[in-house]
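The chain below stands alone and is given in structure tokens; this is the form predicted alone.
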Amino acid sequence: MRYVKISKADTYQFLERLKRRGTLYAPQKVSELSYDFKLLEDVKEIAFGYPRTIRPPRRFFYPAEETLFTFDTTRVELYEKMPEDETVVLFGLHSCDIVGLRIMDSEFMDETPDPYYQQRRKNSIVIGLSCLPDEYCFCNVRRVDFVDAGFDLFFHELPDGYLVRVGTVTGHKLTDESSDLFTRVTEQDINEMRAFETKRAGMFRLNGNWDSLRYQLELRMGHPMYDREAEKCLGCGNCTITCPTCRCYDVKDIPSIDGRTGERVRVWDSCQFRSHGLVAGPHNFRESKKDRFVNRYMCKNAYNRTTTTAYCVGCGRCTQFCPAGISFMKNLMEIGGYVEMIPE
């Protein structure tokens, strides 16, 4: 892997140049407490020190709603609607979100490629950014607090700039094209990077790893936590909409008013909705709110073979944005037997 350095002032210049490579999105403040990846028009508006965005980056490749094709019943023809062939540049992804994208890749590209996701993903440029954890983060016990694949460049904060790891051929091209902005990494830069990582590791509220958690969950399907917490759940699906790895969807055929044509639309769905488990009959695989609540805990903690991680990457979104105040992290600690690690 190649390492270079860029100053903070030149980083803004680099962001300006990235606009030439495609549509540039980066984290920006959208309210007093919230951030989101937005089109970066003024590079000075970027939020380098953001904790997390409301919406995960998967939406750039797997939109909340998209038309897959239109059809004409009279001609008995359909017309596929592929995404625009444009490059999307995502700057500022934290390591947990990069692993989240790798999990999405494993589901939408590896075994049975989804052409719509694949089209958008192959044209993307992903640039990571180091971060400091807050009270909702537990990516460290998920072993995704440091990422070694899935990015073209990764920016590590230094006191006077960024140490940049180059991860792909595209990353090499980006730095070569702006070689006037990048310098060699010094021994002091390496020490500064190490100091930042040490500081960061000390800020996590949890230690250790949750490698055995999925087994604990399978062994404790009747744990009282499920009854207690499912009662609080509003069933709004906010936890799944904000999750970087949730991928359930529904497909609907929407006829036009002419009665002849129409479109097939794919929309995000949520396992927390009662309609999600409803099939013909009518039979519902997850009839009760508790059934749906348990399903999410089992799904998020299952093992993804491609990334060798759980599907939950410990980003903390589902807890921060839960209107019922349900803490996914605390509930997992309770059922996993990590009670000594529960924060105040």
Given for the second form:
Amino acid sequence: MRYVKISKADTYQFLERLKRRGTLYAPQKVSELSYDFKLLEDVKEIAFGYPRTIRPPRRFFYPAEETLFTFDTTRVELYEKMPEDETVVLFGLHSCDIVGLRIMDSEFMDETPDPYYQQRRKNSIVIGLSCLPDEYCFCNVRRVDFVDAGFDLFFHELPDGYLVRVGTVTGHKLTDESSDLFTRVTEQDINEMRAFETKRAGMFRLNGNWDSLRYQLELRMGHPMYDREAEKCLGCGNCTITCPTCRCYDVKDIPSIDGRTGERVRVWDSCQFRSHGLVAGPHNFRESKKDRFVNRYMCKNAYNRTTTTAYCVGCGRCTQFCPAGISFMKNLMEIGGYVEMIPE
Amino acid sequence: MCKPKVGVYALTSCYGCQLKLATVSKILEISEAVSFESFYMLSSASTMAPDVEVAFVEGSVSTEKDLEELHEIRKHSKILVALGACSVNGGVQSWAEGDKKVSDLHATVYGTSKIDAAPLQATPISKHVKVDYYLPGCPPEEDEILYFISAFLFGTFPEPKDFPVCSECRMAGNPCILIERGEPCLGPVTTAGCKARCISHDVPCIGCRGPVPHNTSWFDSLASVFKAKGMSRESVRARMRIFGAHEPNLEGHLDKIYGGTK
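Since we've got the form predicted alone here, give me the form predicted together with its partner chain too.
Up next: the whole complex, starting with the chain shown before.
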């Protein structure tokens, strides 16, 4: 891996240049407490110190709603509707979100290649950004607080700029093209980066790892936590919509008025919705709210073989955006018997 | 091609739903594809309840005449669709259900003067006849209207949405005004389909699309959230009843969270 440095002022210049490479999205403040990846028009609008965005980055490659093809029933033909060949540049992804994308890749490209996802993903540029945890973060116990693959560049905050890790050939090209903006990393920069990492590690509320959590959950399916917490649940799906690794979808046919043609669309679904478990019959294999609630806990704590981590990356979105205030982290701690270490 | 016969009828309502239906962008295509046997807003030659394949009924049953007409419409249609909030959930006019006598309401508005209509407590049409499909909204969304009509033309049926506005709100990238500002947003219990129209304009959801069907509106959970934010039972009840006075679970769920006194 190659390491370079960029100053804060030159980072804005670099962002300006990134716009030429494709459509640039970056975290921006959208309300008192929330941030979202938005088209970055004025580079000064970027929020470097954001905790997390409302919507996870997966939507850029796997949109909440997309037309897969149109069809004509009388001609018995379908017309594939591939995404446009455009480059999306995502700047400012935290390590949890990068692992989230790698998990999406493992499902949509390695496992069963999805042409729509692949088309959008192949040209994308992903640039990471270091962060400090807030009360909802537990990426460290998920072992995704440091990421070593899945980005082209990764920006680590220094007092006077960023130490940049170059992750791919594309990353090399980006820094080479802007060689006037990047300098060598000094001994002091390395120490500053270490200091930042140490400070960051001390800010997490938990430590250790949760690798055995999956078994704890499987062995305690009847834990009273589920009854108590499912009771509060609104079944609104906020936890899954904002999750960086949720990928369930529903496929629907939207007919046209002509009674002959139509389009097949894919829309994000949620295991928290009643119809998610509804099959012919009409039987429902997740009939109650509690069944659906338990399902999410099992699904998110299963292992992904590519990343060798849990599907939950500890980003904290499901907790921050739960209108009922249900804490995924605290509920998992209760079952796993983990103890919170509130940092000083 | 044999054109399906369609009727559009209004009971007590503001006529906004049939206005919405009459002004969808593809209304000309629709009127080519179907034969409107009755649709007063499009043609004064319309008559009451001819035989139709699909009847769209807007408005709530609020007079005895409404009730008679509804039974006639049902008798003459194969598929009956409740169109809009009044028809599906009784609409805002049904908020007094269980709280005030219809005779008192009538006296407040009309005094002792005589009017032609014999009033009834406003109710959703499903209280009186079998309803095949529900097309919620105040008024319904254009894409849903088109989807319903085209599904019938295809010989299939429209799939109901059984999840709340809340999910569409996050998909739209809106910050949560319930979490951030503690406003009484009904998004978590209201049927999706509007793509969180109001919240996207920074206005909390008032529930016009009605409770999520199949008993999946967790009024108790939401009331508990509202209570924790300091809202009184009366204010929560009033808000939930604007479009949900006929929801059978409402009072029980409120009692559960706030205790049994009104």
